[in-house]
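Have a look below at one chain only, the form predicted on its own, in structure tokens format.
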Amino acid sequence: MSAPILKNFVAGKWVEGMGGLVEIASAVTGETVAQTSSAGLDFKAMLDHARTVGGPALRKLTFHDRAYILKDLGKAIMECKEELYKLNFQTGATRKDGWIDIEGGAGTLFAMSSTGRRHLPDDKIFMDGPAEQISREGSFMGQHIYTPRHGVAVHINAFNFPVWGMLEKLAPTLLAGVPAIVKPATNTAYLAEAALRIMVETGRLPDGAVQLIVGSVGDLFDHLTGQDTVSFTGSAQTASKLKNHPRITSQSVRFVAEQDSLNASVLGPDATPDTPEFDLFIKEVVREMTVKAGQKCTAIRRAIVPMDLLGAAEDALKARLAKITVGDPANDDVRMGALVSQAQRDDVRDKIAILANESEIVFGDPHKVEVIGGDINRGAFISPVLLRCDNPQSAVNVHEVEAFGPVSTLMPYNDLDDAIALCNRGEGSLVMSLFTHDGQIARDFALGAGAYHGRIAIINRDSAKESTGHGSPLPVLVHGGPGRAGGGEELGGVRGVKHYMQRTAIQGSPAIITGVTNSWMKGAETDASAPHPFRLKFGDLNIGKTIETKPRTITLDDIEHFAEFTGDNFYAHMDDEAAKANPFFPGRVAHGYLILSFAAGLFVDPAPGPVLANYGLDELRFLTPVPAGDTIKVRLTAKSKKKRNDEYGEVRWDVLVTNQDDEAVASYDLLTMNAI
């Protein structure tokens, strides 16, 4: 029986390539597990379909609509995960490895869905920062906004995480409202294709939102425009080739890259063999060497320890590596599976030989390994290999050559500055880790190495139990790095979404800016007519709905009663002479929280109604002191709204408290939960 032929997903249909089939071998047995081709596809038509069908369909939806799509896609992956785990073993990955890829991919969809609903509006435009007043009287202002780019996101993914690698790009792209064309690496394309089938079958993806190429991209790049984005994961060599494509440069196509990374892990100078940090470091280095057989862009390639601990660290690493069993990843007794292909194994062997020119192999044999199950001759098995470089300061290869497998080089440092310099010799990495219990050492590392690394994981006895570890990218944190690592910032919550959107400065009157953003701006029209805004349900409340309250005079008795009742006897409220000596006060003044309390008493409608709860305050500022005898009043204006669920939504109110001279006393945003 011949191996199944993978299909491309083009304009809503699953299509086989027209000849030129490429066989994909199992990493474990060498047998053909799938065939693939993209021959005959009309790549220009795919781009056109995405731009004219997928893009408009996504842009009709709000951020929250798209977020709920991501949530449903994540649920579908979890419901069908066992189907994916069966395929996962053929890639050479254990079930634990697959958990990172499959369930980690679904988790990324869930996390980005939550990010969209928490941090983005239930709208189609996202404001970037506060408005800028650019005229004296405030009649002309500016506001930065983000809108979806009217192009296509081309995702070129690596072989090591066929599910997570696809979903970590798709999640922010779809949330941004941009269609994607996904090109998985050939070696594991069968797992990516299966995952996409699961998502397509939910019916939640709008037509044209996602398409799939399971083969060469042909002339796809020849048809890119300045509205498109290319997001690439792979080698620096391939990234450079793609980045310098004539169409990329002539059209200024946005290019996001995550590429080679000689990540480092450092054992802090405060750690000794009898400290928890030493043991944690040893465990993490071995884990990062062997998870996914070391085929991780975040794996530890350089393990850096104090000079006097080089021997102890080597012994501890070798002892732990000796417990690693290699073989068929479907076998429960196997700790490390195979590399993705024999070609990848041969490449790792070649890279080890280069590293061995200035380092010594102290554990493992790249040409010999005992395996449990699998086919030792046709599979792509290799032993974990630990090298030791005694003079890393003068070495070159250990800081330039990456063996993309279960390989790491142990090296010593002389002092903290030397450790930082060695880390930075990698010329840019996705992540470095530091094992220390000393806050000052951590600060020095952040200052000295931060510019060279996308993420710094600082792990010690206090955080280890809950730490996600050195090598785990998180949806809420940036995943990328400078220099050699490619200069990209995938993920990172809203930051990842912004890669696929355009930031534009809009200028106009407050009313115009309000109209564009659906968020009330100071100076725009308000509606102070009845009823009280707290009488209106979420759906009936319009932006700009306002109440201007009656005034209230604050007396000395009020100030003293508040002090006695709350216990806040700060001298500015109770000692006139001391208050006058303070440059901020004319004498005794009202408590800031007294002003807030009285303000609430002025604008709150007390009867039960649509307002369910006070959710909190943002941007609170006390602007002018209020001595006894001053009078305050409040203007409360509905500023923006965000639906939370079918029962209630969040309303943001602009609150301005002024005195009898119309001077601003306090300002803040009030958040309430209002019934739908």
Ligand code: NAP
The other form holds:
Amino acid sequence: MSAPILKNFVAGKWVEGMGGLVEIASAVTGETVAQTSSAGLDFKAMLDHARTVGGPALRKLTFHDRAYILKDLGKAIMECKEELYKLNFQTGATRKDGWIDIEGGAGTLFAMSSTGRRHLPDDKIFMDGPAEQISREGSFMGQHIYTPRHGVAVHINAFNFPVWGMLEKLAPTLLAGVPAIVKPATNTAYLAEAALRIMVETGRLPDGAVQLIVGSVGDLFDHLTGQDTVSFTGSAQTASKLKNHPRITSQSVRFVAEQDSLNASVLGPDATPDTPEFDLFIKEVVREMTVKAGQKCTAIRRAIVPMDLLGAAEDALKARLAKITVGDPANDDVRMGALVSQAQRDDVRDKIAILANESEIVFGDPHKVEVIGGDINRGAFISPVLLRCDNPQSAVNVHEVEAFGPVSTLMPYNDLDDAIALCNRGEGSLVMSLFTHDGQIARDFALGAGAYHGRIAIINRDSAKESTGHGSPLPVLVHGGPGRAGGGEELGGVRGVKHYMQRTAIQGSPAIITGVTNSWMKGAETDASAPHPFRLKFGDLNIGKTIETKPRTITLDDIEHFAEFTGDNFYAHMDDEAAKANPFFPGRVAHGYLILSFAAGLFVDPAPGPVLANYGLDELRFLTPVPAGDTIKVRLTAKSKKKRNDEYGEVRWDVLVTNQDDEAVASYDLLTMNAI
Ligand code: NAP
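Switch from the form predicted on its own, shown above, to the form predicted in complex with the named molecule and output its structure.
Shown next: the complete complex, the earlier chain at its head.
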């Protein structure tokens, strides 16, 4: 029986390429797992479909609507995960490796869904920072906003994480409201295709929101425009070729690249063999070498240790590597599976040969490995290989050549500055890790190496148990690195979503900016008519609804009573002379908390009603001191709303407390939960 033919997903239909089938071999047995082709596809029509059908459908939804779609997609992946695990073994990955890819991918969808619901509004426009006052009277102002770009996100993915690699890009793209065309790497396209099929079958993806190309992208690049984004993961060579495509330059197409990375891990000078940090470092280096057979963009390629610990580190690493069993990843006794293909293994062997010009292989033979199960001749197995480079300061290749397999080079440093300089010789990496228990050493590294690394994981005895480790990109933290790593940035919570949106500075009057953003701006109209805003349910409460309270005079008795009641006898409230000596006060003044409490007493409508709870204050500032005898009043205005669930939503109120001279005494945002 011939291997199944993968299908492209084009304009809502699964279609086979027209001829030119490429066979994809199992990494374990060499047998053909699938055949694939994208020949004959109309790539321009795919782009048009995404732009004219997928984009508009996604833009009709709010961030929260789209966040719920991500959640449902993640649930579907989890429900069908065993189907994906079966295919995962064929890529050479163990179940543990597959967990990172499959459940890590679903986890990324869940995390980005949660980011969308927590940090983005239930709206279609996202405000970037606070309003900018640009005129003296306040009638003309500026507000930066983000809206979804009207193009397509073209995702070109690497072979190593066919599911996670697809989902970590799809999650921010869809959340932003932008359709995607995904092109997985051919070697593992069968796993990406299966994962997308599961998501399509949920019926939750609007037509045109995601399309799939299982093969070459043909002339797709010739039809890109300035509204499109290309997000590429793979080798520097391919990145450079694609980045320099005439269409990318002529149309200023956004191009995000995640490419090679010579990630380093450093054993701090304080981490001697008798410390927990030494053991943690050894474990992490071996883990990073062998998880996914070292085919991880974040894997530790350079293990950098103090000169006097070189021997101890080498012995410890070798002892641990000796325990790694290689073979059929479906076998429970196997710790490390195969590389993705024999071609990849040839490439890794070639790269080891280059590295060995400057270093000595101290563990493993690139051409010899014992395997448990699998087909040693047709599979893509290789032993973990540890090299040692005694003069990394003068070596070149060790900082430049990435063997994308279970390969790492151990090297010594002389002092902290030398360690930092060696890390930075990678000329830009996705991640570096540092094993230290010393805050000053950590700071020196952050300052000295920060510019060269997208992420710095500092691990020690305090964090080890909960640490996510050197190699795991996290949805809430940026993933990407400068220079050799491609200069791109993905993930990072809302930061990742912004990559697919356009930032625009909107200028206008407060009423206009309120109209654009659905968020009340100071100076815009208010509605102070009855009823009291606290009597209105979430759905009936309009932005700008206001209450202006009656005044209340603050007496010395109030201040003393408050001091005694709360126990806050701070001198500024209790000792006139001492208060006068303070540069901020004219004499004894009311407590800030007294003002807040009295303000609440003025604006609250006490009877049970739609306001369910006070949820907190933001941006609180006390602006003018209030001595006894001053009279305060409050203006409370509904500023913005965010639905939380079917029962209640969060209302943000703009609160301004003023005195008898209309000077601002305090200003803050009050948050309440209101019944729907
Ligand atoms: P690659 O050859 O550059 O392939 C990467 C992707 O580009 C694949 O989907 C490939 O498709 C596609 N591609 C190749 N030529 C293309 C072209 N002319 N037009 C459009 N697409 C094209 O990379 P690889 O060797 O498979 O992947 C390993 C490399 O990726 C390593 O260097 C690793 O460091 C890097 N990587 C980086 C990250 C990161 O986040 N920084 C993550 C994973 C991997 P085909 O498979 O169909 O050729």
